[in-house]
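Here's a solo chain for you in C-alpha cells, the form predicted on its own.
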Amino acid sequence: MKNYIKADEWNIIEEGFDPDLNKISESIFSIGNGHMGQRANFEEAYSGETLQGNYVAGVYYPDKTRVGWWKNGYPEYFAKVLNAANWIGIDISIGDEKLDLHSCKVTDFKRVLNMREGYLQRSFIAELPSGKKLAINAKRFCSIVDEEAGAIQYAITPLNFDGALSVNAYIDGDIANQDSNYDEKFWEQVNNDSEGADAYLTLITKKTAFVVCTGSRVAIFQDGKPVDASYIPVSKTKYIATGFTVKAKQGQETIIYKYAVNVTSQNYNADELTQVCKTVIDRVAAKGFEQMLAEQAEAWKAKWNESDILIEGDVAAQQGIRFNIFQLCQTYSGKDDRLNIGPKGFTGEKYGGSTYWDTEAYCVPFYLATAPQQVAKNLLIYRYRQLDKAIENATKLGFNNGAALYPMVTMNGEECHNEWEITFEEIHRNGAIAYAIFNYVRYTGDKDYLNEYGLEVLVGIARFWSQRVNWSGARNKFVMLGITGPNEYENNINNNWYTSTLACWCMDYAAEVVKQVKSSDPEKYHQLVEKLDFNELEETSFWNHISENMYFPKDEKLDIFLQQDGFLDKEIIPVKDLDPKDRPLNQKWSWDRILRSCYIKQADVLQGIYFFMDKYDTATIQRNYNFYEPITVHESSLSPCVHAIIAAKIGLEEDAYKFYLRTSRLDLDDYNNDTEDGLHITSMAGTWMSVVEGFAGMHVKDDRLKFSPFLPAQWKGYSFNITFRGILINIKVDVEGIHLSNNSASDITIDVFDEPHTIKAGTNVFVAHRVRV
C-alpha cells in the first residue's frame, strides 16, 4: 500500500517526483468527460517509464486472441477501447538541450487534481545538463461543456538565463496499445494538414474503420499580450506539429495555450471531420481558456450539487469519495446509449475498456440517484439494443428459441473474453443484467421500460436459463453444471448457489413482468408474443418448476449457503493467518495453488445476500459473513465495498467503516499494487454505495424509499443529495440525529427505521438515532 497523496478534502495532491511513482500516478491524476479521456502524462518530454494513454469513447479495435480461438463458440478476438492520438504533446528545447524530466533534475514538483473544478494542475523546476533553469506551471481539461475538446496552458519561466525557446506543439497517432497482441498497430493514417498555429491528423483503425480526426490550435502570450510567432509545420506519417520559436527573458513567463479537438465518424460523416474539427476549435478557441476554464468550473459545480457526498472529522475518507465520484462522473455521461462503462474508464487498458457485469451491478445504482433518469436508462438500452447478439451469442454454444447469453466483456455485443473459464462458465453476468432492470423499474416507477425494452430481455435470459439447468435423477432436482461464480479463484464448479439463486430469480422475475406487460399493454404484449414466438403457458410454468425445485447447496451443521458442491473440502484457513509475503495471491502464487484453496477472491454468497438482502434475516446474514469473510482476501475492486453494505447491515459498524475505507482509497493508496494499470472505475460506484446503501441504509420496497442509518464513530457527521422519482433529497446523519430535507416541489414519504415520514416539498424532518435490527 502506497501512502504519497496528500489528504485534502477537494484535491488530489503529488509532492515531489519519484519516477518509481509516475505510473501510478498517471492513472490517479487521469482526467475525462465521457467523451474523451487522457492519464495525467507530462506534455513535455518524458523518456523514462511511461504508459501514455488518450482515449476516445467507442473507438475499438478486434485484437486477435491469443488463446482458445480453435475452440467451439470461443470469440477469435479480444475488443479493446485504443490509445488514440496524443494530443497534449509540447516538446520545448533550449538550444541542443531537450526539456526531460528523466534526464533533468527535477525540484519543487507538485500536481494536483483539483476535482471541485475539474482540472489537472502541474508545476516544477528543472535544472538542464547545462545547469540552466526553468519554472513550469500547466494546467488542462477535458471540457464538460465542449466535450469533444480539451485545452492546455502551458507556463515556462527561465530562471538563469536569457535564450530562445524552441517549442513543437504536436499531435501524435504513431501509437499502440501497451496490451497489444503481436505488438501490432491500430492506426492507420487518412491524412494530415498543418496551417499557422492549426494541425490536423486524422486517423482510421484497421477492421472497425472508425475514423477520428484530431486537431489543435496555438496560441502564444508574454507579459500578458499575444506574440506574433513563426509557425512552421512539422509532419511525418502519422504525426503532426506546430513548431516555433520565443526568445524569452529571465524571469519572463511565456504561456503557450493549445486547444484540441477529437471528433469521430460515430457522429460526423468521415470525409467531414476535418471541417467538423475546424468549427469546433474556431469555438473553443474564440472563447479562450480562462473563459473554458470558469465553465468547466460551473459546470462541476452542478454535478457535485448532484452527487456529492459530505463527510466531517475525516479528511482521508472524505477525499477518497470524493476522488471515486469525481472519476465516476468523468467518465460517462449518459447522453449516448452506444456507449457503456469499462472497469478502467480512460484511464488505462487493462480489461480493454469493455463492458462488464460491473456496470449493471455496481454503477447504475449511482447514476440512478445521482443523474437525470435518461442516463441510466440509457445503460440498460445499451443492453437491449444487443439483444441480437445475445441471442446469437447463446447459439453459438448449442442453445436456442432466442435464448440469449450477454457477453463477459463486449464492445458491440459479441463476447470477446480470451479466458475459456470466464467465457463459458462466468455465466451469471445474465443475472446482473436482468437483475439492473428491476432495480431501474423499482427505483424510477418506469414500468413502461419493461413494455418497451425490458421484456424481451427478461424472457431472452430466463430462457438462456432454463436450457442451461440440468435435471439430476440422483438429486431429484435441477443442478447447474461447470460454472465459474464472482469468486474467480475457483472455476469448472457445481451448484453455485449465487449463480443458481440468481439464475432461479431471473426466471421468476421474467414470469412476474410478463403478466405486468399483459395486464398493462396488451397490444404490445401480443405484439412481443408473436415477435418472439413466445408460449406463456408453457415458458412460465417451466420456468416456475424449476425454480422451485432447483438444487442449492448448504450445510446444515454451520446452517450457511455453501457457495457451490464440495467446498468443505477445502482445507479452511483464514486469511489473517497467511504469511503477509504470499499477498496478493494472484502475484505470489501459482494458479493451481490459488484454485485449490479455500480464498475467496470477492463477494459470492455475500453477492447474492447483498442483491437480495431482504429474503433473508439478520442472523441467516450474519452466519453467512462470519463464515465467508474471513477467508476472503479482496484481491477483486468489487469485493469491499459489498462487504461493507453487509457489515453495515449486520450492526459491525468498525467492519463496515474498515471497508469503506479500503474501497475509497483503494487507487489513491494502491491497496493491490495495480493502480498503474489504470483506476477501478465500477468499483468506484461501490464506493459510493457502501455510504448510501451501506451507512444509510437505503433502498427502496413497495415503491417507497427506505433509510436505517448509523453514524460511523470515526466521523462527526455525513450527508448526500439523491434524486427518486423527480424529487430531490438531501440526507444528513450527525450525532444529534437523521436530518431529512425536500428540495422539491412536491411532497414525499420516506421510511426511516421503518416508521413513515411525510416531508412537504422546501421543508425538513428530523428523525432520531435507533438502534438498527
Ligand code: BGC
The other form holds:
Amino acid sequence: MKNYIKADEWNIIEEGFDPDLNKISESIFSIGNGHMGQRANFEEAYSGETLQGNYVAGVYYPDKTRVGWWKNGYPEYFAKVLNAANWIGIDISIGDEKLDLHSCKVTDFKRVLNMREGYLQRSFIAELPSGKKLAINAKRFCSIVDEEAGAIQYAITPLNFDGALSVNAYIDGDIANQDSNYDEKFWEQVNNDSEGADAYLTLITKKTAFVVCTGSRVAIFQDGKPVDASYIPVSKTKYIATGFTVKAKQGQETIIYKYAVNVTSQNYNADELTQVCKTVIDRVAAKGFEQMLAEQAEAWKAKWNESDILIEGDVAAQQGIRFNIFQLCQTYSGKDDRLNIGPKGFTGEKYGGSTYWDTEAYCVPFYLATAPQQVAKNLLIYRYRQLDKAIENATKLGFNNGAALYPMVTMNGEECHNEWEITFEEIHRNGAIAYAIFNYVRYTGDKDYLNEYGLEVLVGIARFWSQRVNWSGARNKFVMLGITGPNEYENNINNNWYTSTLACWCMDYAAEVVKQVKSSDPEKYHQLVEKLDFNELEETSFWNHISENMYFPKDEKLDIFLQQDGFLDKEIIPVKDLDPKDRPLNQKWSWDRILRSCYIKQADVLQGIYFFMDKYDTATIQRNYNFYEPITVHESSLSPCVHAIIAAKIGLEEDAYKFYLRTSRLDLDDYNNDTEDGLHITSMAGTWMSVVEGFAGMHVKDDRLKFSPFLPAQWKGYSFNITFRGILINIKVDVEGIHLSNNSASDITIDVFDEPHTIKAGTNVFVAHRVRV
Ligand code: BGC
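Following the display of the form predicted on its own, present the structure of the form predicted together with this ligand.
What follows is the whole complex; the chain from before opens it.
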C-alpha cells in the first residue's frame, strides 16, 4: 500500500518526483475520452522506468495463443488492446543536452489530474547536467467534445541562461505491446507525411487491418505572440516529427501547442484518413487550446451533474469516489455500440482482450443511473451484435440448436481466453448478460428492447443452459457439472450454487419474455420464431421443467446455500487466522494449496444473493454472509463492493464502510501492489455501487425507485445525482435524515424505507432516518 497522493476533493495531486513511483503514477494520472486514452507518460524524453501506453478504442490485434498444453476448443488467439502511436512526444534539447528527467536534477515537481475540468497538468524545474535550469509547465487532455482530438500546452522557461531550444514534436508508431506473446510488433506503416507544422502517420495493424491515422499540428508562442519558426520534417519508418528551433531568453516563456488527432478505418474509408485527420486538426486548431479546454470543462460539468457523489467530512473518501467516477467516464462514453469497457480501460495492457462479465455485472448499473439511457443500451447492443459469434462458440464446444455461449474475454465476439477451467467452465458470464438485459428493462422501463434485441439473446442463452445441465438419476434432479464459479480459486466443481441459480433464473426469465413479446408485438414474435426456429411450447416448458427440478446444494444444519457439492469437506479456517505473510494467496501459495483450501477469491454465493436480493429474507442473507465473508480473501477487485452492499443490507454498517474504503482507494493507494499495470476500471463501478446501492440502498422494483439509506459514522453526509426514467434526482443523506430533490419537469414517486413519497417537479422531500434492520 502507498500513501503519496495528496488528499483533495477535485484533484489527484503528486508532489515531488520519485522515479520508483513513476509507473504507478502513469496509471493513476491516465486520461481518456472513450475514443482514445493514454497513460500519464511524459511529453519529453524519459529514459527511466516507464510503461508507455496510448490506446485507440476498438483497435485490437489477435496475438497467437501461447499455452503449454493445447486443448480442443481453445481459441487460436488472444485479442489484445493495442498500444498505438504515441502522439504526445515533444523532445527538447539545449545544445547537445536532452531534457530527460532521468538524467536531470528535478525539483518542484507537481502532477495534478484535474477531475472537475478533465485535464492533466505537470510542472517542474529541471537542472541539466551542465547546470542549465528550465521550468516546465505542461497541460494536456483528451477532448470529450472533439473525441478524436487531444491537445497539449507545453511551456518552457530557461531560468538561468539565454539559448536556443531545439524541439522535435513527434508521433512514434514504432511501439510494441509489453504483453506481446512472441515479441512481435503489431503495426506496419502505411505512410508518413509532414507539411509545415503538420505531421501525419498512418499505420495498419497486422492481421486485423485496422488503419489508424495519427496527425499533429504545432503552434509556438512567445510573449503572447505566435512565433514563425521554420519547420524541419524528421521522418523514419513508423515515425514522423516536426522539428524547429526557437531562441529563448532567460525568464522568457515559450509555449508549444500540439494538437493531435486519431482517426480510424472503423469510422472512415481507409484511403481518406489523412484528409479526415487534417480536417479535424484544422477544426480543433482553429478553436485553439484555451477554447478547447473551456469546452472540455463545460462538458465535464455536465457529466458531473449527472454522476457526481459528494461526501462531506472525509476528503480521502471524496477524492476516491470522484476518481472512480472520473475514470469510468473517461473510459466509456457509450456513443458507439461496437465498443466496451476493458478491466484496465486505457490505462494498461493487462487483461488484453477487452470485454468481461464485469461490464454486465458491475458497469451497467453505473451507466444506467448516471448517463443517458442509450449509453447502457449500447453496452447491451454490443452483445446483441455478437450473438452469432456466441452461437458459433457454443457450436464449437458441441452445443446445438442456436445455443449461445458468450466468451469470458472478447473483443469481437470470439473467445480469447485459453485456460480450460475458465474458457469452458466459467460459464456464469452468460447469465450476467441475461441479467443485464433484465436490469436495463427494470431500470428504464424500455420493454421494446426485449422485442427488438433482448429476446434473441435470451433464447440463445436459455438454450445453452438447457443443454449444459444433465439429468442425474442418482439425485432425481438436474445437475450442472464441471463448473468454475466467480470464485476462481475452485475449478471443475459440481453444482455451483451461483451458476445453477443464475441458469434457472435465465431460463425462467427467457420463458417470461417470450410470452411478453408474443403479446406485445405478435408480428415481431412470429418473425423471431422463424428466424430462431423456435418451438415455444416444447422449449419453454423444458426450461421451466429444468428450473423446477434443479438440484441446489444446501447445508441443512447451517441453513446456508452451499457454494458447491462437498464444500463443507474443506477445513474451514477464517481468513483472520491466516498469517499475513501468506497474503495475497495467489502470489504466496501453490495453486494446488489454494484449490484445496476453503478460501474464496470473490463473492460467489453472495454474488447470487446480491443479484436476487429481493428473493431472500434478511436472516437468510445474514446466515450466508456470516459463513462466506470470513473465508473470502477479496483477491479480485470485484469482491469488496458486493460485500459492501450486502453488509449494508443486513445492517453491518461498519463492514459496509470497510469494504467501501477498500474499493474506493484501491488504485490511489495501490492496495494490491499492481496499480503500475493499469487501473481497475471495471471495479470502479463497484465503488459507485457500494455508495448508491449499499449505503443508500437503492434498488428498483415494480417500476419504482427505492431507497433505505444510512449514514456511515465516518461521514457528515453524502449526496449523489442519478437519472431515473428521464428524471434527474438528487439524494442527500446527512445527520438530519434523507433529502430528496426532483430536478426535473415531471413528478416522481420514490419509496424510502418502503413508504411512497411523491416529489413534485422542482421540489424536495425530507424523510427522517429509521432503524433499517
Ligand atoms: C476476476 C474475474 C474478472 C476478471 C477481470 C478476475 O480476477 O476473478 O471475475 O472478470 O478478473 O476483471
